[in-house]
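Here's a solo chain for you in structure tokens, the form predicted on its own.
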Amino acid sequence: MSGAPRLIRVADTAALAEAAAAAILQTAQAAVKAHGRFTIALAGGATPALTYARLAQPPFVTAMPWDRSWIFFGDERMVPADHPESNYRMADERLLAKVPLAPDHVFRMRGEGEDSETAATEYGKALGETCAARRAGVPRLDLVLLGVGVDGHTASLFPGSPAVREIFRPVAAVHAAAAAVPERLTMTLPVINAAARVFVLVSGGEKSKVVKSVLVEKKLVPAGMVSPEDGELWWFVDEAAAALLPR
């Protein structure tokens, strides 16, 4: 059901990682009970990284249904898998390599090539073939994790980018001129908004203005365009990021 997002307001980054990990576990267990598998798209960034590290620790590491989990990525930079800027490398170091996931259950965006358009098409095909659930013809993930940039971007959907207006392709190639690694791949809003649940993880005082602009002022930056059409939207924010929100 679309509507107002659910706000989970916590004290600090450690509490955010704890709350997000618990919510991921609950979502995974419910998905497996409902239809036998759990599909999730991971996000890059420092705040999700803390959540992944928490998932790799007790009690979550033994409680998660890893054998029934399929892992995707919401976006990636066009870099090799072992590059310091790779979202895959970050997730692998903090989580994927530490849990009993079958290698064929992890779908990495191929950033090491030079042809981002082909990489986007291939990832969209893999997503469609692996994610059997659909909403209005679009792959329906059980959970999409997102972060938010100070400019309001989410995944690699940046303000003013043509990818923000994409209505057909599930995955798009992006050129973000201001980014350190401008060539990127990203899931598009049709896929994000088809998810059963979307968790937005935000921490730090530098994010307080963008949190207010999305949740209070309803600014149409990319993060403000995330609104699952038949699902739930949860924002996890620590007190620093929530500093400009009303109580």
Contents of the next structure:
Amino acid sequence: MSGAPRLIRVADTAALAEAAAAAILQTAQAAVKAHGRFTIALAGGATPALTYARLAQPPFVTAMPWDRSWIFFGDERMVPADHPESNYRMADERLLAKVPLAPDHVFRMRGEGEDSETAATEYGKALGETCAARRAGVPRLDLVLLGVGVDGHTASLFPGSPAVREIFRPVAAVHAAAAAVPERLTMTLPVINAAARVFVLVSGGEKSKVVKSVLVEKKLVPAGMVSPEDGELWWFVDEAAAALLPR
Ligand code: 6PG
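Switch over from the form predicted on its own to the form predicted in complex with 6-phosphogluconic acid (6PG), please.
Starting with the chain above, the whole complex follows.
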């Protein structure tokens, strides 16, 4: 990775959403200037959701290069797109339905089927076909957004899951027994770590221990294995989640 993680420490969840939205805009504008398009993978969870809602408001909503943006998902639950647990539905309600994105610029992981392995293979193919940039033959997204669970999971890469060790497939089907919706699809670490930038969004006191374990103790939980080989890693942390970090 190009250097240590950049820590953006902010007061609260609203400040985190503001800072993350501003950084997404800057990344998008730089990507379009550099190579004519912006590719981003969205995360699920309540923390990323606040950032999406902020991005759908001025000044970001009018400044974003939506016509040159392609939207992917870092993970999805194996549920229909209109299911309350769907990451797509969460992002659509807060952002995608509110901005001028061409439908063929949004690549939803198809969680509605029965066959998660096929869905994973098909999504990996679509990602490879659409994401022009490559790093060592792996699709290189301009930006991957991630949240972190208290157990150190990120995307749907859970501790002990074989998907954490996946080195070939860009997208894997997982069975996360501990998760509310166990059957999932997830981008794997090769794709995440091929990105030009990765933003990890973490808020709340319940995350303080996992933030310390990753950023201070360097524990190799899945969130601790996110380390772009030729890119930047930014951690956006509110004060509650940063409580155990040195000042
Ligand atoms: C998912 C997410 C997951 C999420 C973290 C953090 O599909 O559940 O991809 O990795 O980002 O669990 O979620 P919160 O921000 O809600 O704590």
